[in-house]
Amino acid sequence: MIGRFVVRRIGVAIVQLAVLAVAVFFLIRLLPADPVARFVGLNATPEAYAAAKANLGLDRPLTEQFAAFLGLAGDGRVPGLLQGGLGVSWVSGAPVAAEVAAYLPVTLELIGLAFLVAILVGVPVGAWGALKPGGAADKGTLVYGLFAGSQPEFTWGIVFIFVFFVGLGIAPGPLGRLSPLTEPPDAITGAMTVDALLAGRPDLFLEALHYLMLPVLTLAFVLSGPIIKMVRENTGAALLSEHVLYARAAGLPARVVARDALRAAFAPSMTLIGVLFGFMLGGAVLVESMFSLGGLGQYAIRSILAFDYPAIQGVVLVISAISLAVYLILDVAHAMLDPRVTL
């Protein structure tokens, strides 16, 4: 049951894929933006603009553009979609697919621990405020979950940058990944903390961490907000459902019955969750630019503000593969939780 519904899955992303490619492939490629003279500037001569457009390859036609992107025309030099390529970036003339495998193992890194953090705090917190309804615990709960999460995250960056490097000094300054003295270790996935343990060096891992420790704070903070309401707000309804009501009358012990409850509540959260974290993989770019951290984000403006067509292509691509990856990840997920769900 299982393996159809995921074979199935995966054939429908395949489709969203495809025609994400094309629409973003032509669309990109109507905006009002002369990429040839960003490269040669306006001052170029016509002899060195006509050189320029060539050199990108947009002299030809888009039909002859497209199957390059492909990888049905050109030398093959230069791998295309289809070959699992994604075309090389204008501006610094490597594989766009090597640039996307360096800059998102940190970007990854950082929301993924984020939303650990996130989830560890918000499950528990909004199942709390939902058991005592209308006590100081759910008042709580419900206005800590609105102001968490509808503040920006670069304004809570820059109060834990003040309140926990320059107030109390626990925490490092924003400047990287590790400190700018220390050798870091062999780049073998791109995320630190893995890395320091693959390399045998705890003290490194722990120095990721504290680095990592205000990036990842200020995520979380915002994103715990809808997690808490999301989870308070689900949990109330299970604790009024007809299976929590008659566990209750067959004098089930308490903990089981909010067990039960959770996790009746928690599946439903997953949705949120999953869209939360696609939103992040390309709205945490501020906060990798405050603590100077150097992910996919700050790579996708940079190609973006220099009009580098391949590069914004394979993000968008790659940012969409991983978000229907999270999305087919947290159905099955959610339907192991739900026995109500069928896939």
The other form holds:
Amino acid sequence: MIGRFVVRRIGVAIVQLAVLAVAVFFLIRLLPADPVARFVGLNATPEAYAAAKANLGLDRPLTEQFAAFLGLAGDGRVPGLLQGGLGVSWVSGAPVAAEVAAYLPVTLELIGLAFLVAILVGVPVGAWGALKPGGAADKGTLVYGLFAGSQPEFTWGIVFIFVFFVGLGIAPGPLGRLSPLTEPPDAITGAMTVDALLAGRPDLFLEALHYLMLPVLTLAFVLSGPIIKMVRENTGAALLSEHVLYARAAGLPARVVARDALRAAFAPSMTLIGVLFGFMLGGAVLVESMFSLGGLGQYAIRSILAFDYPAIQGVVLVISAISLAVYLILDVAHAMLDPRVTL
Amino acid sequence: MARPEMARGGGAAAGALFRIGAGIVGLMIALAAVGPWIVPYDPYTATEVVSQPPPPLLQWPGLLIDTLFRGAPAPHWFGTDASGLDVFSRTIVAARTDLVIALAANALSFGIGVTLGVVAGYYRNFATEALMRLSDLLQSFPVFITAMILVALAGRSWGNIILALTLLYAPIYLRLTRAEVLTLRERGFIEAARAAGVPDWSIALRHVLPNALRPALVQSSVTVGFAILLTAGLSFVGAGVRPPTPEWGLMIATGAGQIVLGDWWPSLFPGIAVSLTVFGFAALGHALERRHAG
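Following the display of the form predicted on its own, present the structure of the form predicted together with the partner chain.
Full complex below, order starting with the chain above.
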């Protein structure tokens, strides 16, 4: 039962990704941009312009470009999508897949830590707000959730830099992932904290965490809004449900009842975590650029502003693939917790 | 039976949130309307003083009296930025940039989404099914990155930002309205109109549409808030309006370089303006949602 559900769900995700790949390819080329002029400059001679156009492969018909993107045609030097390649960056000349693989761990590390902090704070606070409907905690968490959830990352990043770096001096400046004077550990996973641990350097691990302090705080603050709102609402609904009413009537201690209610609130909350993950990838773009972390978001900004089509396609596809994978895992987990979903 | 959870967070809290939200939204719309005529300095012209901090808060009442009644030149209330532009004037005038873009994008996506939503809910055939799949596809793109791509590649103008946001938000209205129409079309009064021989287009326009608008209207406030966030975010990363347009995200980005030197005012004041405005729209949206949930 669950096996068939998983297979069907993976099939749907692959189709979605394939449609997305085609859509992003044509969408970019539909827009009235001239990447050739971007690369050769406005004062280029017609010959230089034509040479650059041929060099980028833009002189070929769209169908041929698309075949090369998929890996069905072309000279075979560059692996296409069907071979697992994402083309070659027009700016750096390096394979996009390799570049994405280098930048992605930074972003995942940032988002992962932000999620961890936001959940560790948000779940107890949200549940606390739900305990007494109409009480001060209920109103306070409602307003906080609404406020934090609507806030721009760039404002708070700047406030935090000013307070914790300029004012208090307890956080490092927004200059990257380690002090410029520190020799970074060998890049194994690409995530600085993990690499430091793998290299057996707890000092570097702590330094990397220190540099991640403000970026993680910024993202976790914004993320805590919807998490608190969601936990508060779901726990509130669970507390009013019949099985919790029964547990209360049976005289179980409040702690046990609260645990039951939290578990009941968990399943409906999972769908939102998937949505938030996609939302966080956007927030990561702003936070990475503010703190110069050099993650996938910054790579996206650079590629988009440089009209680097292969890199843009690669970023969109990788981010969408991750989002789809997160949805897939959450759906499967949801189906395991609540078998009615597979019906 | 009136379920107790319906009352949760409602009542007084929703009323207060409504007043706060409506107040902030009203103030910002007023500033967007008259901003350029009430500011003391031209937002595009640099003054002689560069990176001047704002006057201490205690001196503000005296300075205000001097300016209003004694004909003294207006102080730089929020200081000046690194190129000598008056931060106060630019923060006020920027309300017009951000609100016009966000409200226009919301109006367009509302109009397109609701219209298509009524059609897709009322006529269920191959074309509307394809429309829904197209909307699914649009919604599966990562929002912020897609907005950056659309605006940067199409050209960084107000119009293109509005169009990009419209494309991203129309599917939300389409989906909300379609779901509402799907429940409405089974209702008795629609069936009665059909039985009375009212033509389809007339039922859709005069009976379904007015009743299907509610979820989309409630969503509007939330969407405008997100549109402001996105507009400012795009400018912040260099994929939005062009400098020296007064725009909150752009001002924050311009001032961000100075913040490590301790010059907090060029980016903090526009930052507060965005924070306040999006919170206003979120609070108003939440209160409206609560009001119409029952």
